[in-house]
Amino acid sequence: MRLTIDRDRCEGYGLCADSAPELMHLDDDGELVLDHEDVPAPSSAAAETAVRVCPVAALRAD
């Protein structure tokens, strides 16, 4: 599984980072940073949750 961010849509709510802190975080400017674009298998459920909770659908898992 691979995560991607639509930077034009992301508004920095941080719900995704709260759901999967082992995969992503917000930087000091409120921009989402993916710590792991390629999701390790044990974190796949957290990645799917992060995608689902994004209120602007800015995060995708393929």
The other form holds:
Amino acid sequence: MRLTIDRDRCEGYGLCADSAPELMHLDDDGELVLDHEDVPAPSSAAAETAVRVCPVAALRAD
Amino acid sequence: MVRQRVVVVGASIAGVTVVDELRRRGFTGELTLVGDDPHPAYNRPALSKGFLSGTDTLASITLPALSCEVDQRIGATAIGLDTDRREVLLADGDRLPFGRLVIATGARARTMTDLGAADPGAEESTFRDVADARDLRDRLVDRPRVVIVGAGILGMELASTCAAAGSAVTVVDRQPPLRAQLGRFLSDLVVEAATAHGVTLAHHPAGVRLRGSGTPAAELADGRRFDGDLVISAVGCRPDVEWLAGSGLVTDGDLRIDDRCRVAAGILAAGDVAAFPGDHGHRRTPWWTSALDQARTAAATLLDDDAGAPLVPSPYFWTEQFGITLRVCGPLPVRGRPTVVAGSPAEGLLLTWPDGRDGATAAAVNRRIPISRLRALTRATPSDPPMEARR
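Form predicted together with its partner chain, following the form predicted alone:
Following is the full complex, with the preceding chain placed first.
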């Protein structure tokens, strides 16, 4: 599974980072940073949650 | 930890999040999710934005399926609740016994007919789900004249997209666009932009009525009549609580929850269906982030045997229309003139409206700002004398 962010859409809301802190975080400016674009298998459920909660459908898992 | 069977009714974002959260928090008991929508859950706010305009597809807004262990009854409709036997009744005659129940059945579009403001036979469409969005998208190909009743957030987003698709659009309501929700300053910005995009706006404080003869039409109380090829009612939503009739859980049409999302012993609710307690009594807060907050709170309450932390809402919503991108954190409606924290109308604005206590509502207009920083403005107490926004 691979995560991608649509930067034009992402608002830095941070619901995704709350859901999958092992995969992503908000930096000091509040911008989302993906720490693991390739999702380790044990974190795939967390990645799906992160994608699901995004208010603006900016995060995708393929 | 609770081990009783949990049944979640409603499989949109609130219900799906309750299930996901229960499993992620280690719930190992039986778990059933009941949903009557044949489509998998999708990002509903995108319907009136990217999906209607064509930049999004159903695939791009469909939420990832649950990969946890859950008995999913998709396409099943709950038609009743027996609180004595603790069973959910399904339309196919099945009965689902539960130890704990989470009600997340959401809401449906309210119509002018519901409000008693439509003549018999009046034609009206509504916009709530993916089927509605597809219907409207298909109809826009022929550039119909569109009359929208309701100048709230949904109505104005629809107006924007319909106008961009080449339709002649009229929006009618009791008051100017978004005035009730966002106050005069932001309302004026939207009016200016909508007018520049060719949209006709009309309002009358005594309201609107749908007419039943001839072409579909909406008429203001002063007699001004607006004919369209279609009339769309965007006049809010009503909670889907009919199936709870006779359960004793519904008060004056509201399914009231407390700040831990409890309705009654072992029964919780989350999302658009639920009325949350606040300063002005119980009110539904039918927004995406509110549904998520309540779903997570309901899951925590359920697992921690009612000892979880209460939910302190931090309202957030956004809209895109007529070239204006607006993000708002904090309580609504706002009143009075905002303070300009940064920017100008040309380069984008950061605004706050102090709430008179120790907080504020903060808005970003055409200005990119991470939500965490926008939210921080809702807690800030300005040290400088406020500068009033003037336009």
